[in-house]
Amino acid sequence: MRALVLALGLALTSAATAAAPAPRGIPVILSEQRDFPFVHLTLYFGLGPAQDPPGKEGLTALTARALARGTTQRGRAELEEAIEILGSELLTATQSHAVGVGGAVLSRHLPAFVALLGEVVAQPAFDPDEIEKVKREMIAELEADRDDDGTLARMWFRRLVFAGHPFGHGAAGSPRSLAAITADDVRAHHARYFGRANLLVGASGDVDRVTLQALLDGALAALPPGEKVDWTLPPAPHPGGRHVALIDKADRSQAQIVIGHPSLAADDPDFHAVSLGTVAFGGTFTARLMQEIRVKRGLSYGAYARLAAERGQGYYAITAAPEADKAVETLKLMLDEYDRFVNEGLTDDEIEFARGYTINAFPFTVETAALRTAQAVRNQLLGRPADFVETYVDTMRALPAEAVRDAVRRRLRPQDLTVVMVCTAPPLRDAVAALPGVTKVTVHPYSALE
């Protein structure tokens, strides 16, 4: 296994040194793989929902989706036909730290595909009728999300744990905020942020750097500079005590529980240590949290902990989905185990098992050219050091167990938590309020998420 990790490390070094500016200053991360005539190519813009104006949450995602609805040269149908002729499709995605626009294509069609991408991002039509269609689609998707209790719990958790913070809403915003967005808002947002200042290109497959840079140089010549996104965000406030929000839905046979708080950003020096501790606590089937909740007591099919890797401000979350009559018992155990994890600490054996699992699983995240590019792009967009991927295994191997316990104690806050539980609230409210450390219980209709 060590030989495999070292071999992959050499491949990663090659991919990392392939990151360089294109002739017009566009940074490109390229991992070549010449044995199959296929290329993955995505244009990433380093912004996210945090850049949505107040009252118009969802603007970034709406703008990204509207890019694929026609250009100044082609209407929506003509654009879709031009892409389909190449045997490809145009994909857009909005994450917390980036917007991606791209797809995969046979290498012989790469010049035409790059030209179309340049047209899409630099010359979008933003037809008002198409924007209204996108808004209706996004609102319908939000309504569908409310019908899924797990998704609903995560939506409420983000809203409450980041209350008053730019991260306090999801990418899609809300029906009310989407309805307030106009075509002029979309055009202005695009002109401000979807420019060369925030652009990073990720590519992999059957293409060399000289060819790719020449294609990008021509296709993106009309892309304006735009305004560089400032990722200096205010810290999210920690709650004082344990605040429980019961999201009331009638006739629930199961409860969806998410507990957590704001936490480390992806580029924080303690991220590796807390991440390794999280794997030991709740990252695998054999981790402590799963053993206590599922294996020993059968309270929930799964129970996991997660340290979210986000730019500027992350969060820590623990999840489980017990039967309704076991919800309070499960929540108490989750709170107790989180407190024990932070204040009593992991054993050396738990940390060593998590270390081995993490190191041995890592090669599967970089085994193809596309994955290597994705890793390098993601880490650059998250503001991490350029050698984050190359040094990951050595860093994890060198972390002392006491450093893991120390980082967990310093950076996690089991006494100050936001707890979200999607459930039928009235039968559970008093029992939840009586749990140790709970300082406030509120009840919210599940449909009140705005």
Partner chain sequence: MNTLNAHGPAIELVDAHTAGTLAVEKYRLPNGLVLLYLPDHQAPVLSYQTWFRVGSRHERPGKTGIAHLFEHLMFKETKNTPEGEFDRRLERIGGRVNAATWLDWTYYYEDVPSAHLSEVVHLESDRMQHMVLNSDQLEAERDVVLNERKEYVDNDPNGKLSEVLWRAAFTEHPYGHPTIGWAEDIEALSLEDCLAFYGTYYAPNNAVLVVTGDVDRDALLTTIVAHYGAMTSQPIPPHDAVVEPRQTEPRRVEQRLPLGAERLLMGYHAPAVTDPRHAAFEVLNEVLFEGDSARVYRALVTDGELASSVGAFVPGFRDPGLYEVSVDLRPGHRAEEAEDVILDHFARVAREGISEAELTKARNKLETTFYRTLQTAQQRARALGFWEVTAGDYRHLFTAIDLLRGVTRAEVQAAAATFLAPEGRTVVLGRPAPEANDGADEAEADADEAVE
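Having looked at the form predicted alone, could you now put up the form predicted in complex with the partner chain?
There are no partners or other molecules in what follows, just the one chain.
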């Protein structure tokens, strides 16, 4: 493959996607599409790792996974069989802003699937033995993740950029924090947050609204309201200077580099402008970063910039993976280009190009019913304004080039950032310390991520 395919990273939907409250007040976003006899259905709860108590990081994700381990009516194995015989799999996922529980199912089995989903979220068994099993699974997965350098770099990046902040840990927490979680913690977390106050249902495919709402109404009748999540977060730390963290691993012939810092929340008024600038800087194959790093110099297979849309507090990240003996050269180029992007600004031509790309690519984000629902759900759960979608294209079209340059200059900070580099550290340490603006270099054994 010539290049890795990146998600556009924008939350969009079409006006055709209908959102309406269900009879018992459960909001449902549904996009019908009748060409195949199957349905996507997910119950979303608007909480994430930010709601994990200190010292018990991973509690939200553990609670979500434990939902699939049996109900008060059937044990784990029986539940798995009951769901999979329908042609489905029960998927649970914990993102920064939401937990999703659901799957795809043949439409002839939708009633049974909805009933099981209701059982899963409203009547979980939370058997202590199963919870201990899930904890051991998550710990083993965390340890396996460290064998993948790209994943490892992203794990360290979040940990260092959001140090001391509710976003400063991944969804799975750490082996230590998982070990501290009890079955009572899971039950209490579920009772507090996995209720109707935080519930949004996303559906698409071969079902009509009346039928779906009747099914949901019956299946979720026993779900208590729970406590509405307060998404007020403290500001993320953003210390001055450039801190380079070398994540030391033996025998690396390549380095995985992530540089960045805390940045705009998904609902920030400057989000559109910085997002458009980021498309021009590092969002496409013809963007500056890819041209300078890959096309002109062949330094890395991929080179991208990303403004991550998260609720309450986002981040900015630039990535590349050069061979080890060109890692410092590449890092310097990334830092220089980031500085040039922010302080010298994009040209009018670059901004117009990115604008054309962004507006013309809009239909792909709403191509199918599943995409329309996913974008609408995401938009709502990120706390964006209600008219975000309807105004998106017009807003992008109307943004003056100078407003893009101004927002990039005001909101991005190339002199104050964190560099994470997974590499064999000793040969590189002195050279990275000599790079412009670097105020601190730390070396961490790759296995020391707690």
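Since we're looking at a predicted model, the values are computed, not measured. Residue numbers count along the first chain shown, from 1. Between two forms, the rigid core is defined as the largest C-alpha subset superposing within 1.5 Å.
A displacement of less than 2 angstroms separates the C-alpha positions of Arg409 between the two forms, with the rigid core held in common. After superposition on the rigid core, the Cα atom of Pro53 is displaced by less than 2 Å between the two forms.
When the core is overlaid, the C-alpha of Pro37 ends up 2.8 Å from its other position between the two forms.
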